[in-house]
Amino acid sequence: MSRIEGYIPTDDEIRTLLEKLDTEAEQSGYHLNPDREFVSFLMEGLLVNQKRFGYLSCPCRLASGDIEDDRDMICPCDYRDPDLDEFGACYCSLYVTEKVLRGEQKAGSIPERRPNREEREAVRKKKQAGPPEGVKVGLPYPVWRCKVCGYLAARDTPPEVCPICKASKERFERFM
């Protein structure tokens, strides 16, 4: 059992998480590993560092505590969808193909992909500082894209949730 000052998730915890996870992937088209005592274990993880920090960091990345550092781990990870390309499970396995729910492909090992913190600055100030000197944008609403999945509104604030992957109006970033 996983401790953070005293709090140990309890099964209904862990339940719910996992109920309320497993209704939004299947609604957009994603599953979850069908291990559930592993997905209870991730559940937990979760859950920890829902405590911890007040965001569900993935419980398989070392999370910071700073949210706009973190943003991009937080479940679902912005690392999702090309892990299941790619793999065929996230990076944690929380998330797997159909293949994989299946038991036609197994999920293996998966290497990293999140930069390191240098990295993701240098990315973070590129975005910041808006589109190269010579591009215009002349759009009548901004366009926005969810940083998960890819979905993109346009208009003048992100929507509050990601219709295809529930993922909160923080995961979006200002795309156009």
Second form
Amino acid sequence: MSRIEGYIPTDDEIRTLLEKLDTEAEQSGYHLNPDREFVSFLMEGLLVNQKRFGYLSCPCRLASGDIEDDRDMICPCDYRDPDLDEFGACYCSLYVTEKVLRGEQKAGSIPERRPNREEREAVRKKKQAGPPEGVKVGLPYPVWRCKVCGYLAARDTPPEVCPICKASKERFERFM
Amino acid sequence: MIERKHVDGEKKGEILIYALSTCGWCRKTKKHLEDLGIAYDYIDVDLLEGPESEEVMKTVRKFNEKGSFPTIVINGKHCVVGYNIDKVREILENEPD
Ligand code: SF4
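What about the form predicted together with the partner chain, after the form predicted alone?
Below: every chain and molecule of the assembly, starting with the one above.
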């Protein structure tokens, strides 16, 4: 484990983060990997990244340190749900499906779904803030979509935090 | 020259793991090889300074276009992406001594 500026997360910090993520996960239908030793190591990684960058960057991916570029991989990342659907676990295996939790499916090391730097740049350029191309509907409110869990909110601005997955306002995109 | 960390064991080939110090699958890969008593080198890319990290990432992407971790390079030419020790052993067994 890295010792950035001598920082070693304490057992207390690890436990606190683990309990917080576990509670949030269970409240919204997600599950943490039951392998507590493995998950504690990931908590350590998340805490180290929090110290390094100021946000919980995915422990299994190399962060750039630029929040604009790293936002899609702030835990929980934009790729968690599709990976849960396809492989039964997120890329780091922090989150697993109920099937994996019950031991009916095995979760392993899975392929990286996150687009590379050039692809991400291209997507960002195309999107910007406005509604998706071709969408012209006379709705009384714009609709915002949480990129982490798909939650939709019809209101003037996205909510401060996603009520479902607790992702921050910046993780929302204009949907309609 | 970027420093590689060495883990002692039986030398079955030139094994270099590009890893992150914070990543669970990287840790499993290192630990599994260690438990098998196989010697390897590793570089924790997240602990490098900016320019060094850029340089190493160029090499990683040559082997693994996604630039993901762990990327395990064997004898400078074979590559295994992710935690997959069976694959590593298979490659080692098929390599001429
Ligand atoms: S959800 Fe999993 S893969 Fe995504 S950032 Fe968190 S630990 Fe990493």
